[in-house]
Amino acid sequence: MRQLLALAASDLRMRIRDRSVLIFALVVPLALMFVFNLVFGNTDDIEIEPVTVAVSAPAGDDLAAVVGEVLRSLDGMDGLDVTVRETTADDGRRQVEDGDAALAVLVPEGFGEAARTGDAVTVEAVRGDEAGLEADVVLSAVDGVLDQLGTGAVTARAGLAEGIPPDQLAALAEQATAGGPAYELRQGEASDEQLDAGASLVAGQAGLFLLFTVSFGVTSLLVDRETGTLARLRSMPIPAWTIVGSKALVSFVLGVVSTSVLLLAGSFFFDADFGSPPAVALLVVCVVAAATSVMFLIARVARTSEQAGIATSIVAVVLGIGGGAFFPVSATGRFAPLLDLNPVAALLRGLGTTSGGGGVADLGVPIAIMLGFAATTWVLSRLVPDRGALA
């Protein structure tokens, strides 16, 4: 044990002096998070601009006037600032073209009569090039009004066809238009295994660059062989597993430190809350153990540091993207369950649980996936013929 710690401490000092470790473990992922924060950090802050709507409705048509009344009622509702201008159809189009109005709603002549009889009628909406989300809200309100009027007309015509007395049709149509849908919508909450966009990006980047960080252990092992350092170590009364174990221990320490720093920094940039620190710490330790286990397998098959770097890059990209390092991955098909066995995906799942208030007792599945991945990879490294650094 003393030999293991002495080798690990010596190698750790060398890795800290190595700028490439700091670049891949901290500088590059932090720079990416900073860029992503600039690009996506304010996507949830939606600003509703004031909107001017030009409305053209035939005079004396009470149903056509309803459209303008509904639009006026939107002013001041949920932060909307709606200004309604009554105008003609040609002037409404001109105002939109000149940029004086974001939207023009043109109700044709005979709209009320057509709505009452259930005949087809078209209300034209002219939208300006600079119209934004507020124009969509206004158009949704117009669509709602037209749907209600159409529902009333259809109900009245159906009532006439069924022989309902005319004096009862008005009440029937009013009930059909004001009764609302036969279903109820309630706002729900996302599953406690889901992170929001910012937190998911932070966790994914931390998992991706963790795989690059732990690769420095196997890379340094091969570099030691190329420079002759490994031969001198093996000539000493030191077991071979101690040399590999010291590299793995260095990778594990670097992985824990870098992942913790990235999660903390990402929480600051994206205002993400990952939940209970002890639970998050347990997830970090388990995912680093899973990532470090890959080092044992690469150390058995890679013959040069260049081969080890290429193999590590392939593994990191495949596991990182498959685990949702940049965007959520939802796969279907026969092999889709394999994505759930990804340690990066398990990290995101576990952090989603802790961010929703879960504790250590709720992390059974993610931890089992990470530790199972580590055990499987270690067993494979024992079965694969040794053609690497210690061959």
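What we label the rigid core is the largest C-alpha set whose atoms superpose within 1.5 Å from one form to the other. All figures in this text were calculated on a predicted structure; none of them were measured in a lab. Positions refer to the first chain, counted from 1. Compared with the form predicted in complex with the partner chain:
The Cα position of Asp136 differs by 2 Å or more between these two forms after fitting on the rigid core. In a rigid-core overlay of the protein, Ala345 has its C-alpha displaced by under 2 Å between these two forms. Here Gly309 does not count as shifted, since its C-alpha moves by less than 2 Å between these two forms after the core is aligned.
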Second form
Amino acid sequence: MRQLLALAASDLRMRIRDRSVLIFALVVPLALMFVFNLVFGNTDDIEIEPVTVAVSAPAGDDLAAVVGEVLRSLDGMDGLDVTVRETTADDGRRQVEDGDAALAVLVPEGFGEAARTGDAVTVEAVRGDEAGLEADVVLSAVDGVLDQLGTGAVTARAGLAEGIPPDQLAALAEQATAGGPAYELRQGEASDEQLDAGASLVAGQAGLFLLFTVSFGVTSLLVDRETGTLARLRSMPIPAWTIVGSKALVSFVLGVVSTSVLLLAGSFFFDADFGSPPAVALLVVCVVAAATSVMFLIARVARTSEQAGIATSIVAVVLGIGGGAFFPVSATGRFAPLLDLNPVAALLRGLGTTSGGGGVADLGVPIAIMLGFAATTWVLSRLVPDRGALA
Amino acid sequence: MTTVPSAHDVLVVDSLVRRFGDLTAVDGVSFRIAPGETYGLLGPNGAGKTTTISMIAGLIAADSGTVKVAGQRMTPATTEPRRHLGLVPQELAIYPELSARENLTLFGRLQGLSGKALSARVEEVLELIGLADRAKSLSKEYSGGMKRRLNIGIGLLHQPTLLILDEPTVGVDPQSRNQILESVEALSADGMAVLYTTHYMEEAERLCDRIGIIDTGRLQAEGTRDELIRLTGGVDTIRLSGSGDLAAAAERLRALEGVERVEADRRTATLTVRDAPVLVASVVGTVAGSGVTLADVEISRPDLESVFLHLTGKALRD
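Since the one above is the form predicted alone, can you give the form predicted in complex with the partner chain too?
Below is the whole assembly, all chains and molecules, this chain first.
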């Protein structure tokens, strides 16, 4: 064990002096995080501008008035700042053309009567060229109101077809309009296993570059072989596993440190909240174990450090993209569950759980996936004929 | 070839065979090295020297045959005999991102040294290989010769019973090469057994007490330099050129004691003789007495190159 630690300590010292590991493990992923955050990261922080809506509704039409009331009720809801100006249809159009209003909602004469009797009627919405997302939100609300009123119209038409007297149709239509849907849709947590966009980018990049970071151990084993140092090490009175073990230990330490630093940096720079530190630490240890196990396999099949570098890149990109390092990935079909067995995906899933308040006890599935992946890959590395560093 | 191992031999190699597919890289090689002896394994590139060394150092398994280091069987699975062995690979087996002191300390620890004993030995070796004043510099900043010396220093750090040097002077400038050869001579004088592989016959002649000539995986001959040279018949050559009739002088030259054969024309003569340095004065006097004015006299004595040519029919550097 003393010899294993001596080898690992020297290897770590060389990796740090070499600086390439610092670049691959920290600088590049951090830089990518900043770039991706610039490109995608502000989708959570959209600024809602105040919006002015010109509404033209015929006087005395109580259903037409509902449209204006609904728009007024949007003011202050979810950060919306809505100003409703009652006006005529022509003036409403002019205000939009002049840019005084973002949107004009023009309710025609006879709207209420048509809604009650089920006749067709058109509400005109004029959207300004420079209207932003706010106008679309308001427009959606108007659409919703009209849908509900349309329900009343359909009810009235159905009643007429069934021979209900016209004097009862209006009451029936109002009842249908006023009544809520038969089901209730309540807004809840998106999912307790999903990170927000910023945190997902941080975790994804940490997972992707972890695979490059741990590859330094196996690459150094192959470089040792190419330089003759491995022959010298193997001529010494130490068990053969000590050499491989020291490289694996170096990979593991580098992986744990780099992933932890990246997650911490992500929390600091991008306000990513990954939740319980012990739970996150457990996830980091498990995903690094899984990534290191891949390197055992690569060490078994790669003959040169160049081959190992190429194999590592392929594995990193496949597992990284498949795991959602750049964007969420979902698949259908018979092999879709394989995506879930990806350690990077498991890391993101686990961090989603911890960020939603989950603790160590809630991480059974992602940890099982990561450790299962590590065990499977390690067994595979034992079964594959050795044509690599120790052949 | 048979060897008679002594109970005290540091290395006993017996009938080693190693095949790579259809190629038999090492084919029944046997030899032994006594304590304090420097044994040279001389052969061209691809002769099987490095494969033989790899089996001796326990890096690869032999298909058949055995290796014993300090009386203990060496295989890729054994650890104990490795304590007696110091390997200096042909490549620069050092860590360029570590200094000389850090390299020596690391490999010393792996050899089981520790504490003050390790520190003291590291300083001794730094002095021995002439790197004490550059001990803190990263070895990637060293010259080729300095790296070679560090490469050797690591091999002898733990004072092994047997030091294996695999072509340690390949790609080294003449000055560093001479330093390396002097170091090996010093180690041998201190009683360390050395197995030295090379394809430079002058190194083998200078350093080795006994030499094994290896080609196509087989040990073609083994013995001291003189023993090997005797295999060629042990005759020297004197070549003469000049003005006058050398052909006419040939008869008088054939009459000299020790001259075995003379081939001559008017301007040149080639004599095959027993001991050229002793005979050359008589030869020159005889030719001058025949009215020939000599322009050039050249003596050739058989060397290991001649031995290799004699044994294999090809030159050592082919």
